[in-house]
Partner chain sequence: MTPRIRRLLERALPKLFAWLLLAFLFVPVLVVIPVALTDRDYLSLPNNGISFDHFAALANWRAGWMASILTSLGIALASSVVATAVSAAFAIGAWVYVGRWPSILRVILLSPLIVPPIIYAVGMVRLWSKLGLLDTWLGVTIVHVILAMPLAVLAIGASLSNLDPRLVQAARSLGARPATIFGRVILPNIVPGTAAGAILAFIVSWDEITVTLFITSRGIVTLPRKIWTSIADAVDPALAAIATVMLAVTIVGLILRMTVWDRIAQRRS
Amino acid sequence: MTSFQRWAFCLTVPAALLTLCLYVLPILQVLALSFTEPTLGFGNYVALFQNAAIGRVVRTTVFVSAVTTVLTIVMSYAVAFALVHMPPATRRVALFMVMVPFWISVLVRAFAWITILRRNGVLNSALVGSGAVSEPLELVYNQFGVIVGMVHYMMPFAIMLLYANLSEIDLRIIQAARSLGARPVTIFFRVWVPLSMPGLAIAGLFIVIFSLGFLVTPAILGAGRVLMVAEYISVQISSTLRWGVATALSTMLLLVVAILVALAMRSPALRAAFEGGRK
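Structure block, one chain, the form predicted together with its partner chain:
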């Protein structure tokens, strides 16, 4: 190693020390605790599968995450597709409408949804006032409210990923399809959608992973009535102090995320998308 190389190596050391000691080590300790707290063994994992309350939390998490992912992908694709087809000036306005919620604090967004969806909130006042409904609707502190908030949170991410993907598609392919007499609907489903599979897969993967471990929005818009994994872990740590259950559930969550990422990296389309993003 030349002295120049040694210098470069030394420059990576502070980052290494910080992440290894204060990121990797605490997470490894979470994994270890799940086998040692309160007693040595697999007791916590047996409990995870036998406890009916945890089963309910897991089912809620999977259901809410699945619905959120499907809705987000379909809605974001529609926006990204429109973005690609807009004239530049209009596109700037549209991108601005995507970027404002993207950069706004997740707490502000959850709070905005509360003021809209509450029993005497903006939407219910309008609905009751106009006579559309006689009783205020239950729009929040239930799965509906949580899903609305989560879709709203995830959409800007998904739109940015899909827009980047769609704008790389060669428009001459579309022109070729059109000149061969394909109708717009045919072009959409048989040219655009297949060509955007890598983008769709990567956006879907990110949304599933974010949703499964999401604390803030489900906790605020669910208000304890829609208990998802992250909030359940948080209650175990801060109120009931059941470290064994909390760390075992965290370990399972980490395992699921790792499996999803590993699966994603096996798919050639996704690997290409990852590498394409790196260039």
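What's the form predicted on its own like, now that we've got the form predicted together with its partner chain?
So it's only the chain below, everything else dropped.
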């Protein structure tokens, strides 16, 4: 090891120690509590598979996360695709509009959706006033409201990931396909979509992992009627004080995320996304 390499290694030591103290040790503590609270053994993990309430929470989390991922990917891809084809001046304005939600608190956004979706809110008032519906629709405090809020939160992240991927596609390939007589629909499905698979893969993985641990938006827009894993863990720790069940569920959630990442990294598209900068 050269002196420069030893110096570079020494520079990483403080960050490694900080990560060990603030990230690794708390995770190990959570893992230990899942085996020791309230009694020593695997009782908390057995309860996860035998408790019907936890089963409903897991099914709700999987369903909401899956729908959120699909809707976010489809709508974000449409926006990112439009951004790539915009004139530079218009694109700058559009990118600014995409970035605006980053500067607004998730709490503010959730309560704004309540204002829009509630029975006497903006949307229901417009629908009833226009005669489209005879009575207000139930748009919030249910799965629909939670999914709307989560999709709105996820879209800026997905748009930026997909836009970065789409903007790197060589437009000469598109021009070549067009010169060979390919129609726009054919170019989209046989050129744009395959070439954007790394971006789609990493955006999808990001949204799935984020959705599985989502807390604030489901808690506010679901109002306790749409209980997801993160909120269930929060209730077990802060209200019922069942630390054993909460830590066991946290450990299972962490394990699921790790498995998803490991499986995704077997995909050539996702490896290309992570290793794209390597030469």
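Note that the coordinates shown come from a computational prediction; the quantities given were computed from them, not determined experimentally. Numbering follows the first chain given and starts at 1. In this text, the rigid core denotes the largest set of C-alpha atoms whose superposition between the two forms falls within 1.5 Å.
After superposition on the rigid core, displacement of the C-alpha of Leu11 between the two forms amounts to 2 Å or more.
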